[in-house]
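The chain below stands alone, shown as structure tokens; this is the form predicted on its own.
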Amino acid sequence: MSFTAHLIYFSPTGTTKKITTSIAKGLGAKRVVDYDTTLPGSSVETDLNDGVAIIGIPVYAGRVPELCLQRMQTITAKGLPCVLVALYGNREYEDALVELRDFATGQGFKVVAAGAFIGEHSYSTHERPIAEGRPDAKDLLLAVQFGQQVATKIEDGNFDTPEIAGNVPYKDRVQFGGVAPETDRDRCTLCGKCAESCPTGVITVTEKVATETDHCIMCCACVKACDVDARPFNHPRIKERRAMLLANCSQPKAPEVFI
């Protein structure tokens, strides 16, 4: 399709970007612009007025991030077809899609397709795996095709907004902060790849790691980041999630769409 394809995400592990690209692949865009909002001073403010968006969100307890919703808040558009993104570890997404739903509508996108994807859980370790290694390519495969389907219904001149799971009003959010990541000085390195991959830019390297707790959003990012694994996070509320994530969410979940 001869249109540019608007990419917004907030992604600090990487899973809901991988989505959002497949999908812009299926509906095959001539041209593809990203809009990463996940790191400090990412924001742009800009008004849409051509193509189709694609925005993409980590799921939080069944909620978007409050963080996402900031950051993204000076982006707007013009009644702009957009594909709305859920990526959530394989427990449930409950009410983000909807959530994200009514927050783009108010930025004056036009939703016309929405879908949830499986990515590998914040807290899923080697030894504790939750839904390790996805999106896999199954799943990338399925987004492609998700993009293709939406391709056909804009094409077709149809722009309605699907009905999409969840409820109104949403779930309490749940808060964070008081508990992040810790740092093994043992192992660490100070290579600061921790630090420039933190969302909230709540962590500082100089002799050695700090992590501002309070405003730690628990993403895992500085985790998955550290390539010698010195950035373990076994809180004991941590640890106590991981085992009931373990426990019940084990069996893995397919991608759902709603077009």
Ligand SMILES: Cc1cc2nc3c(=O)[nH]c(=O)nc-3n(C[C@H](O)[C@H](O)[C@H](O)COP(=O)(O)O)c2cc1C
The other form holds:
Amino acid sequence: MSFTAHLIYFSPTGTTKKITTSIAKGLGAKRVVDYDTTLPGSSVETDLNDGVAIIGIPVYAGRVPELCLQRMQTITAKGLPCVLVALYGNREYEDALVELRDFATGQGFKVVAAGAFIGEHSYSTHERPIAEGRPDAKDLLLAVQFGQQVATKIEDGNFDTPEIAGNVPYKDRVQFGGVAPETDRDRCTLCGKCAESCPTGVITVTEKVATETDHCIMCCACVKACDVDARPFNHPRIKERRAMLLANCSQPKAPEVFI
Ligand SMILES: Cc1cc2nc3c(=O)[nH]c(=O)nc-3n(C[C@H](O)[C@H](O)[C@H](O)COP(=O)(O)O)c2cc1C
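Moving from the form predicted on its own, what structure would you give for the form predicted together with this ligand?
Once more the chain from above appears, this time first in line as the rest of the complex follows.
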């Protein structure tokens, strides 16, 4: 198809980005424009008026992370067709997709399809794997096929918004912060990749690594960006959460699409 696909996403550990990219492939867009809103200062102010948008977010406690909404609020449209993606860590996505639908509609997009896909949980470790390695090849293929279905729907001139799973009012927001990954000084090489990957810019690297925990969103970008495993996240709250996820969410879930 001869349109432009606008990829708008927030993706600290990269799984949301992978799925939105595969959907764009399936759409068959001539040109793909990336709006990666993950890092501080990455917001762009733009009003989109041609093509199709794909808006992707990770699910945090069954909701859209507040930071995503802040980073994306400067992107508006005038009725541009849009595909929504909620990436979740194999627990539940709860009200995230309906919240994203309402946000996107408020920004001027016309929601024509939505999908909930699964990605490796931010708290997953090799020892305690939760949806490890997802999205896998099968997930990515499903995302491409979903993109193809959306392209057909648009070509047919059908811009209806489908019914999307989730509740309004949304579940209460959980406040994050106060705890953050730590630095293992014996392993740390002071390379700075943790600071470069942090969406809230709370990590400072000098002769040691300092983390300002109050504004950490616990996304684990720094944990996964570290090549030498020097960012363990083993606060008792996280250990408890990991144990709950392992006990209750080990059965692989399948992506769900609404079109
Ligand atoms: C603070 C926090 C809360 C999360 N809440 C949920 C949740 O409610 N349900 C779920 O299945 N996964 C949850 N996850 C996991 C993420 O949705 C999942 O790892 C996602 O793939 C991350 O996307 P990204 O790779 O684009 O950063 C949570 C992760 C974090 C850091």
